[in-house]
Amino acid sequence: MEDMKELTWVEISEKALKANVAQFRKLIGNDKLLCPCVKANAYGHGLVEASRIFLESGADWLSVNAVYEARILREAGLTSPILILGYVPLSSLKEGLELDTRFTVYNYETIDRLSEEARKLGKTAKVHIKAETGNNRQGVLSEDLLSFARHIQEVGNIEIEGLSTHFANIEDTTDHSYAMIQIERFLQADQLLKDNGITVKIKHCANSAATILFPKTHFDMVRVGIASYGMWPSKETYVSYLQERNSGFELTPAFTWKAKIAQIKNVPAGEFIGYGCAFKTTHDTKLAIIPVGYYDGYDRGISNNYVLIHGKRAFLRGRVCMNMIMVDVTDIPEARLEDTVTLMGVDGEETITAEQFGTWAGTINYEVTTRVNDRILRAVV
């Protein structure tokens, strides 16, 4: 695994991450909590590396998907509040308490076990009820919300600290009528609790798109995800921003993926390259072998697009392999063994963005960066 650190690596721009935090702080003000989402290895940017930079730059909380992510952050010495967004198995609730995390809750079984474990540890668990408003994933249905909240109060050793929800399509369209319905349902859920003597300290529902587009969704905390890393949630979000706000808000991508040339060889005209004999040369070709493939997160569907070498486009030849790709450097005579290859990022005047990479692979920028194998070194630059 050590040799892979020398063959392919990801560079994370500290300046870019700090700039994005500053943009969001300016957007939401100092009276709202800023909670970057660092699940999925910080969207591929390195869990500990990105989290540390976010906190040093003024973020207040961190949100993760699972207990193991919280454990890694605590072992790295990070002491900020951590909210676990995903499901925590009953057997892992004790560890979550010991790590001083907050829990997103929606099951009675979780509440009962959490109360029991908190009592044994002499702690008070802090929970955030997930209200179902129309995404229909995790969440408590509106007709069950009050009884669920009362049950939490009755079992003891648990504080209802937060109320949250998640949007279904706020970033997928320029028509935000459904998101407005969800906001109204969320407000109704909060009012229902208030009317019955249950006041929640922290209300939060804003993901990246909501935070950027709709100040009324900021409430007490925003959970910014992909935009924390300098990527727009979608083209639709960007278009909506230009139409509705266009207030000078900017995002700076922080992710660059690089590799080294492992071999350069001359292939005669009429030769096949790679599995399935999918590509046949029509002229004498100078070929560079790059030690990265679909195991590393370089999507197999990217075949016939390009990487950057010496600021020039070098097109893939043949299929993406498990651990290798082959690119044409016939028109890059200066290419040499172990020269740097930019798989994603800027090289000279050329750029391969996560969005472009996603288009090649038939997916979205979220998947592009999160799928880059987490064993690959993340180097903060």
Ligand SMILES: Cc1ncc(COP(=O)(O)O)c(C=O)c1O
The other form holds:
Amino acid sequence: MEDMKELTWVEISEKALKANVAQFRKLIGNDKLLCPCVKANAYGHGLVEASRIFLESGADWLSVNAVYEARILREAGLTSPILILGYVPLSSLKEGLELDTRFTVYNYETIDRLSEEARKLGKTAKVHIKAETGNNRQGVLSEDLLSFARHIQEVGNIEIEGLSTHFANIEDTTDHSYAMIQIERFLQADQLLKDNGITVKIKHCANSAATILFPKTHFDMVRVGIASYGMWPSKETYVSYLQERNSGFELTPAFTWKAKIAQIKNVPAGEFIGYGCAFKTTHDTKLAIIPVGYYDGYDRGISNNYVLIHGKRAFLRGRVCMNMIMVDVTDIPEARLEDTVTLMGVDGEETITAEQFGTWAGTINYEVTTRVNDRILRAVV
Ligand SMILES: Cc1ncc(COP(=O)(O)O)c(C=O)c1O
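Could the form predicted together with the ligand be given as well, to go with the form predicted on its own?
Shown next: the complete complex, the earlier chain at its head.
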């Protein structure tokens, strides 16, 4: 990284991503499909970079939110099955078919258009019906499920390959009773289809927390997002894991965000720093300017916390700007222009985790890494 021209960049640890895939493979066994969730630029880890590593280390499928993500993956030469989790506009269904993606479905309009486009292309579309089990986001209500499935069978050129659902309250709590109700409803949905002669090859409902905590949610495939990147879904999930399972499952974070010092200057005592004159120096201060701001995903709420320079904490002074932050390096005399700054990750004995960063910013690890601007280079190390 020494001669990099970038002012800020993200390093993705290949070793960490591979270790996480290996942990999940051990957990779910070889007969279940492992489908990392790579939407939102692979939770900020770089869509193509992370997907390639996942597949090389034994993942079977990938799941994305939208057709454009599938297009990027196909253009990068990745040939694995891709499941689109989000809503695909009717006008994009044809492209999805051409890219050979699977669709998550819950609207009649989608089915009719998909059937028409598949017929024109001489293809059979593969769909995964999303059963509504209590999240009340996407999904088909239980009373509509059978007629929806029958409609799919009648229109032609569509195969019902999968049945899925998504948990509403599995990582935000140590009380998993609502998740258990959802599993029950999911089983009932499957049974209803079976009783009416509709068998589905791939049933799936497990996100990271479900996969880690409840083997009975693994069914035929697991859709693991956050934990594939080495982050626990929440403190509650970690505590539940320790209480209920504690069987040697480990996660390794893969994300390090760095930048270079853009200026070092001496600011006398009694001077203001940054917008709103929000900070006033109480002593002669050696200040480093770091070319990263809220445009890059460095949350403005972080203003009173720190970055790492030469393994030491350098506290922010003044407000986070659009493209810059200012930090106090008075006690880091060795700091020089273009020295490396760790915004998130490990430097010597110090670590800033995505969880810590999230606490500072009043949000969760999921949002922290996905919000780091896609424009910033992801370098696999
Ligand atoms: C439908 C669906 N499945 C799976 C996931 C992965 O969830 P997690 O990152 O908690 O593993 C998500 C993430 O939001 C999702 O929306």
